[in-house]
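Consider the single chain below, provided in structure tokens and representing the form predicted alone.
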Amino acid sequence: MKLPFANPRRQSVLLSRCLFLFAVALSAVSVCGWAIPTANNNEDDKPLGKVPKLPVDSLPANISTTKIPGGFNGIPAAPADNATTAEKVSLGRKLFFDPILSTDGTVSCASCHQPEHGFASPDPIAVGVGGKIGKRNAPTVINRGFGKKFSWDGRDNSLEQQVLGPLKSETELGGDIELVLKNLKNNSEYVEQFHSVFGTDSESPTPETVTAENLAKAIASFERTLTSGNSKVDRFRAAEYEALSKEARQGLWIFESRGGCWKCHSGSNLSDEAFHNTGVGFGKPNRDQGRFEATNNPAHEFQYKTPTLRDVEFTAPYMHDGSVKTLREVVEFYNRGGAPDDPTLDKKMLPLNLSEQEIDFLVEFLKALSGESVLNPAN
């Protein structure tokens, strides 16, 4: 019996059929929200990937911007020059969630940071305009009004700065900044409020107010209220001793013991804003240099900034490559002391020897700092 393949003039239909039915699988996987990466990695051809998330604003109606979190001293403090108030954080808000701040209009600052995922992002390198592919994972703004430098690498000197990084990057907002005024001075009610916060009373409402410097006061006023405190680790520490588990008091004593966690991970917002290399990404070609990127310093190079450990069971994946998915993941690498055979490893990463259970101890602690905030009012 011959098969239907033998048949040269069928082989030929039957290929030219499959490429078909190929080609309609691709389409449909992009009209369905997803990219196909580029062959390319060039500056000007990023890879792409799936389109990013738009969140709306679901936060609370009002959100206070004089409470003082639990486990802190106060608020975070804003500049001289940008004192914060409830209009100016309005305003901030409202910008935050909205695409205009990008040049093709569907990507804004809630989708690399949002919300319900701890005001990061659950991709493991975050994806701008057009499904462009950044460089470095997305951290949380929790609790970044309390910080001293910004970016991963610290290149940013406020967080009035920093909100204008995204709006410059062609992988991020798209780049063009003065487009976005352009738009936002198009939108009379964006005019209207901009002149409320920024203008004067004799003055009627005119698009001079909107500016880059006045839209990065805005955004950076809405992120100092976005803070979390009040912890069940915190509550224990005020001698509230039941409102840790057994299990979550042992990982506070490797923590503050032979874990030496607390040597980075100090003070109240459990940063010590400083820059470490704990060799993530050792032995990968092309490794991200870190903090030289901002520094030119060789000694900095492959350094990140500590991250706070407030609310961080929320924000997964961890590092600034996004390359670990869990948080038992993270304290399995510490426990291997990161990559110790990286030439420049911070001295601090030593091999911790913790058993199974310690493991899970330390977890535990951990998912216990996940605090006050405007997504979980009472812990």
Ligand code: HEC
The other form holds:
Amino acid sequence: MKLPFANPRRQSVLLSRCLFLFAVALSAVSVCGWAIPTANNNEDDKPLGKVPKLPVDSLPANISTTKIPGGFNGIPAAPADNATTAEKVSLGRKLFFDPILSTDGTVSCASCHQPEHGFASPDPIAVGVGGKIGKRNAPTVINRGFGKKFSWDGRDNSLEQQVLGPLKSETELGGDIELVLKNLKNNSEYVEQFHSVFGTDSESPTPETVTAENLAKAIASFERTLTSGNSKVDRFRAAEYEALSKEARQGLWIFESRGGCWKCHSGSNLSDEAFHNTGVGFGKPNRDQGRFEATNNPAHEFQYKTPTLRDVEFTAPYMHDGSVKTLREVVEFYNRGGAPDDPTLDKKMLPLNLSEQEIDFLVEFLKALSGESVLNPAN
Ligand code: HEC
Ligand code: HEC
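Switch from the form predicted alone to the form predicted in complex with ligand HEC and give that structure.
Entire complex below, previous chain first.
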């Protein structure tokens, strides 16, 4: 068994703990007369994946909370009860990278939202604690501060609300928030930091401010600083014409006319923040039902939130199921009209009849949407 710790003593302690827990679980199973679970102990009987690597925080020391990304009218708006402050962002940042948020200490938010991967995951379907495979591709967290509904199916109404999802999920951070909060409360550094952000001056640090609500507020504040703007396309639009190559300019033109991309990828963040069935997943057995799962409205079946296209060159594979490997294949998919046989396909999806060269132009345009961000700070 390979454990993700370099320290062999830690490994053996962990190993014996695992064995102990396993024995306890087994005896509980036989006492209650349940069937012994399958070998991989994964509820859905899915095979296990490889636990993603744990990224270290190599973002710039200072992250601005006030800088307006080029191409946008402002910074992401924060809710009235959760103003973005530098101190809160720094706590949220620490939590985002810390595997203490998972029940077995092996997975952090950053494991699936990897900075060097555009804050998305290279795994087609996200893999969490114990190698459990989830259901969908981990999308980027970049510019989600500008979002209105969160997750592919839009089930969450704020970033604050979204944070608790992965903590409650058995296939992501392990599904035991109480245990995670207990571990945070036993950590004096966190107790002090939560207190200085959320406590009142007069009290001395107590673990009381270490709550799920405050944890969510801190992480959401950090996420609001993960913006990307001032891409070559923004600079071109701001009259710096030479910023965009001839090919990317052609691509921009196709995007905004014949390609019909603008119909859904609209506005500064290239998303209408609405839900569409583009035909991804059509013909798959047990097709993921998308927004229907969040609303139970049959009209919402197979619809997914239009994702931003900013920094999209870093976030392969694409789509809610990670089924499309490259940007060129994405454009080829649209060129075919998505899945023309899908009876509930969005009416805006039509075959495009683009030439091979025009497909290349669109790809060049998509790459020119990479911007300035914490990954690529402006100098
Ligand atoms: C095991 C991998 C995994 C971990 C760990 C994880 N996420 Fe995610 N994240 C996902 C997946 C998959 C989705 C899409 C879920 C869906 O649509 O059903 C997602 C969605 C999101 C979204 C919504 C993005 C959008 O487009 O609306 C945000 C924000 C987010 N995660 C932040 C976090 C934070 C913060 C943490 C840590 C508390 C975290 N994630 C931990 C895999 C992960
Ligand atoms: C009918 C609305 C609609 C139109 C038109 C549209 N898109 Fe999309 N786009 C979406 C939705 C919704 C998704 C997510 C689909 C899914 O995962 O099931 C998406 C996904 C993508 C992705 C993958 C992003 C990621 O992070 O996985 C890219 C790239 C993309 N679109 C580019 C384009 C281009 C280029 C065009 C024009 C040729 C276009 N789109 C036209 C709605 C649309």
